[in-house]
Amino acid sequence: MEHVFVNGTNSEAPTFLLLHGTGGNEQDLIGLGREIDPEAALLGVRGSEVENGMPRFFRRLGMGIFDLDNLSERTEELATFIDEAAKQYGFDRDNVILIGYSNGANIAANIFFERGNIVKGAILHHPMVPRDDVEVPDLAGLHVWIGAGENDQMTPPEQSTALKYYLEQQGASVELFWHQHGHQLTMEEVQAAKAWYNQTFK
């Protein structure tokens, strides 16, 4: 997968997975990743689908379907692609973060949902539920922190309480965290998905 490492000033913080939105790319997310955790390893990785000439992390048949084959394919990519990493950048594989937005998060909640707890957290910024036809396994451990907007037209506010409630039902921490924005990338959330890193992680 296209991507961009950036090394980390403290070997014991952890690397953050950062999975830009539809039509980001693997450069996109780097400022946010900064502002987290300046002392993170950062990982900025490119999504291998194109639509309309955007890249994404899967493919959708329509605006809030999902392809949900190629959604398992690019999940198992996905995760392949932090083991390679991990032995490429030397990088401690079971202190990573995946912070995702939009289409990124979607992706990043269903590595949970298919593969189970295989990171330590996630900052999820207007995620999806991924699915509702697979069953979610044990993610007792997983500590899970979502960003949502009350007026957000391209996640709806039940989506966000019902991947909390997914995610609860197998054992993970979630907080939910809501400002009354759309699907836009507040300061005030990233601040709020900041404060929430230090109290869990540091």
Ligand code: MLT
Contents of the next structure:
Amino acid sequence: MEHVFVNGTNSEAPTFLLLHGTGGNEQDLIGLGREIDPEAALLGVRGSEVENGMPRFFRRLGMGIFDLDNLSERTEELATFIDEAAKQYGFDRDNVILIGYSNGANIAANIFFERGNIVKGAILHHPMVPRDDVEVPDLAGLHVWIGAGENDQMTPPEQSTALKYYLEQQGASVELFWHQHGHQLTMEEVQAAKAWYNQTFK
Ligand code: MLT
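Please show me the structure of the same protein in the form predicted in complex with D-malate (MLT), now that we have looked at it in the form predicted on its own.
And the full complex, kicking off with our chain again.
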């Protein structure tokens, strides 16, 4: 997968896997990752699908209607990519945290739905429930933070509440943060994610 890797400055700090929204690329969330933890290693990755010139992590059939076979294939591709990148760059495979926005948050959520607890945690900005046709595996020990907008037209508020429920049902610990805005990523939200990260992992 197309990607960029930036070494961390503290070997104890995690590697953030950065997953952009529709139309983004591997560089998009580098600044966000730096803001969350200036010492972390950053692995920005570009989704392999392209929709009208816009990179995405998996195909969709319409707004919010996902191509579930493609979602499975791309989720496997991403999980394999994490393993290979850990070998290539020498980062600790057991100390990886996903940070995703929108489409990137959705494939991150689907990693938990289909692959289980294969990373330490995740910061999911404006995610949806990726699918409801699988039995979510055991997620004990997983830490997830969800940021959501009360006026988000793209990912309706009940999606965030439902995702929290699905993850918690399988033993993950989940914090859901609300702001009054829409689908955009706000500084208020980023600071809330950072506070949770510091409290949970430091
Ligand atoms: C998706 O397709 O993953 C969601 O609708 C969010 C987005 O448009 O990126």
